[in-house]
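Single chain ahead, by itself, as structure tokens, in the form predicted on its own.
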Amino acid sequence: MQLIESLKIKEKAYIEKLDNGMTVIIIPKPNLDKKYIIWGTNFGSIDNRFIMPKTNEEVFIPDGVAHFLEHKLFEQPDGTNSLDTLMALGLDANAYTTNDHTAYLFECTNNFYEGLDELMDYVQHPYFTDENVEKEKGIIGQEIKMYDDEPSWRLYMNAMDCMYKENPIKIDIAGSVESISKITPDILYKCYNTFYNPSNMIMAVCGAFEPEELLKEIKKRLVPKEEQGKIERIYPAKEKEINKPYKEIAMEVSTPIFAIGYKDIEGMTADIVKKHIAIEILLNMIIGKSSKTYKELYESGDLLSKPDADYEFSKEYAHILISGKSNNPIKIKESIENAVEEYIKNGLDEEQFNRSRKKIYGDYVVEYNNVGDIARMFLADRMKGINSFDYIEKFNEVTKEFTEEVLKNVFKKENMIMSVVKGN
């Protein structure tokens, strides 16, 4: 197995690419009782048009298939549900679908290998019939309607609509009631056989394991499958501008909620890890709890709590989102604009920059205390082609000068959007 490590935080990860093309990542944590496993496929809501590797057939699928498939994999031919089986073993089990991957997971203290039996059984043995697919449409249809009534979800989707014209990130991960009505067992099997091939999958495990022994146990449970060729995914052309600067809707909310975004036109670059670190430092300086802007807005009563700030990116999209609650969302936007303009004009304050760097570095180190955080991080980063340890190892390369360049390139006024949900 390939060993990668971070000497700075004394952590190791063992990586093996199996003969069938699947990547296994094992991060030993000998002093922790909890164990965590996550098995993901590089298939998310944006992958709705692709060419099948062996037949070269171009396939266009309805919106929401990746999420629908995630729901259906738990159902077994004997009528049992694998999620219930895992829970009965005392495991904390779940699954999720994102824009770019789907993952199945559980956390436990005991019964790990019994859980591994069930996890690797249900993920490798799909069971779709006309009857169980039709039944699921009703369940997921209710979930879609529930999210349509959720202000924070509408806020996020409207922010995506502001930023992107054609990019499939605008599509609801669950699809729409209309789109899922077109899903059939044939479509599900076609997507399963394409995207759930081991060569398109990654497994990350964290806990008190001996890597070689664990790898043997994983290999024993794998159904033999040949590595297939590369899946060619078809996406719309990249857009160089935002779709619209502002969108506002009225819903049942006691206080208006807002999302302020910057569309990152450049997106993933060769130094994406350094760029991501720089953006996190900048967000902390601009609107973090110790920032001048946050203090002023909080003391004036315009900002009701610390906003969430994040950088989302993949090969097909990249943007910053700052979201929170305020009775005066426009003032929040103007204050952030002013803070950015001041930093661009005068440069970053060295003392504040160093303080923010320490805070962000501390956040990265703390993540290594939790088996779930570690495994999810290694899986999601690997999906993007990133070595998670690079966030630690390259941290000192993120200078004030580099961060100032990122500020100028990413925090551009013409790429800024705002989504607001106000009360009825």
Contents of the next structure:
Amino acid sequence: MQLIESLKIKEKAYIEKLDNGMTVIIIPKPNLDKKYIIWGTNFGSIDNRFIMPKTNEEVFIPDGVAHFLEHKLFEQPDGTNSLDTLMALGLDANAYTTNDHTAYLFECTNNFYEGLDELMDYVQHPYFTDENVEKEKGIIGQEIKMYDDEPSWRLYMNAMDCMYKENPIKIDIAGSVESISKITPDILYKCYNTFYNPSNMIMAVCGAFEPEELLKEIKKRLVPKEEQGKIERIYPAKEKEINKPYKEIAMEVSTPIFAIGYKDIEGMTADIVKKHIAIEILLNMIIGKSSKTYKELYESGDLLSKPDADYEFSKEYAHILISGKSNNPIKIKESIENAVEEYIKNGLDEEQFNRSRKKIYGDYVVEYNNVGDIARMFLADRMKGINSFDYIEKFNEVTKEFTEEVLKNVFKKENMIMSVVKGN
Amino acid sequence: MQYTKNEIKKGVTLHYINTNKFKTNLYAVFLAVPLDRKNVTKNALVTAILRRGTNNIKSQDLINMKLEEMYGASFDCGIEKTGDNHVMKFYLEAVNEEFLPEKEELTKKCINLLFDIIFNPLIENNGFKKEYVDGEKEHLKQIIESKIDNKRAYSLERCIEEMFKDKPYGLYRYGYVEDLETLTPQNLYEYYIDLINRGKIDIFVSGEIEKGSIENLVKENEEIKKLKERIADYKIIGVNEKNIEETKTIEEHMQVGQGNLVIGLNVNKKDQNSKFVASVYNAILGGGANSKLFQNVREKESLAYTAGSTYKKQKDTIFIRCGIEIANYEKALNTIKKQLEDMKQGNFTDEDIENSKKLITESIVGISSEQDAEITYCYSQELANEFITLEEYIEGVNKVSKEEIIDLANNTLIDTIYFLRD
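Counterpart to the form predicted on its own, namely the form predicted together with the partner chain:
All chains and molecules follow, beginning with the one already shown.
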């Protein structure tokens, strides 16, 4: 097993690429009672068109299949549901689907290996029938309605619409009532056989484990599967500009909510970790708690609390989103625009930059408090080809000059968008 | 968990949790007073004003700069209802000195900053700074009004309000907009002084720090030295009087696509052990994916995406919550009632009981893996005036018998049915 280490925070991780192509990451945490395992496939809502490696058949699937498959995988031929079985062991089990991956997980203190039996059994044994697929449509239909009533979700989807003309990130993860009505067992099996091949999967485990021993236990439970070639995924061409600068809808909210975005045209570069750190430092300087802009907006009553600010990226999309609540979203956007312009014009203030760096460093260290946060982070980063420790280890390479470059390249006025949900 | 507590002054207690499981140390101060209509808005407002500035660090952005310098230490405050108490909570979390790139006395800085924010607010003209009071009033107004934004949370809040109408626990923790008008920098400051003098103060430190040094840092702090001894004014939790009335049904209309159904149940507690029985009862009814509600309302009938229940130990109540298709209201309600009836009849298996006990045990064992959960656990014991270790708690849960569950089911009644629809 390959050992990677962060001496600064005294953490280690062991990584093994198995013969069948699956990657296993083990992060030992000898002091903790909790254990966390997450098994993910690189298949998310954006993967709606692909070529099956074995047959060379091009497949176009309805929106929401990855998420639907996630729900259905729990169902067993004997009528039991694996989620129930895991819960019956006293484990906290769950699954989720994102834009670029689907993951199955549980957290526990006891019965880890019993849980591993069940997890590795159900993920490797799909069981889809006409009847059980039909039944799920009712449950997922309710889930979709729940999201439709969620102003923050609509806000996010509209922000994506502003940013991209044609990009699968615009697809609702759960699909629509209409799109899921087209899902059949055949579609689910095609996707399963393509994306749930070990070569497309990563497992991350965190807790008090002896790595070699755990690896042996994992290997024992793997069903032998044929090696499959690379999955070719077909996405629309990358766009050089935004779709539209503004979108607004009305819903039942007391205070308008907003999402301000910068589309990052350049996207994932070779030094993506450094770029990501730089963006986080910049966001803290632009609209973080100690920023001049936040202070002014808070004092004028235009902001209630610090907006959330994130950089979301994969090979297919990259953007910054700053979202919050305000009675005056336009003013927030202008203030951010002005702050960025000022930093570009005058350069970054040395003292403020160093302070922000310290804060972001602290934030990264705190991530290592919780087994779930650690395992999820290693999985999500690895899906993008990133070693999570790089956020700590490469920290010192993020200089003021480098950060200023990122500022100029990413925070461009012409790539700015805003989505607003107003009250009725 | 290595836990010790020490009353450093009458009514002011220092709790210390020694743990090496985290990269951070967590410092917390809780100030508790009885919930009451007269003061509920004031408590919320004072909490918000305190974070704005101290006599040493006069504004929030300066506080935030200081926090960033301390490797992104994070300060947070909030207000909660715990039983019939209104608790103002202040937290500071910072990286343990061991993991800093350079050596620094971070612990001392944290303790001093936290106490400075709570006990040494910026004062001008015998009152809080007017600008801060006005700003926070506006913010609080928005927070109170934004109650409707999250329909799920709103529905639960409304059900609690109806269930505890005219009782302390029915109060909204952020207070009421109509109170704000009468509050001035001066009368609020006067109220704050009273609050600090009579409230129950609990200080928590969790992390890997030498105990003696912590005690010294706290005791030697100027703000702590200034605190008066007090007979703390708070309500011991776990003592609830219940008058069983008829079931109330409330229906409210809003522009929603999904209906939110919340049912409040009253658990009639017999003795101290009832809390263990009730938690097992709740786990079987709606605790997880194996529960009757999840299985029958969601899985078998496909009526809902969310279906479950939560047990609020401090108030001996259980809340059932479902997000359902509006047209399915009757059907969902009947399915839920059927599950309650099944509980009364003992229509559940030994396996259900065992699974539920495991579920609860897991969550109790897990408490020590989260720094704030551990503090919250110790604090709820403190307010209940008892101390049950995590092990004793698990033992209590494991002793629960089927007969006790059936008996409790027959002493559990629907108090309020709340439905939010279009």
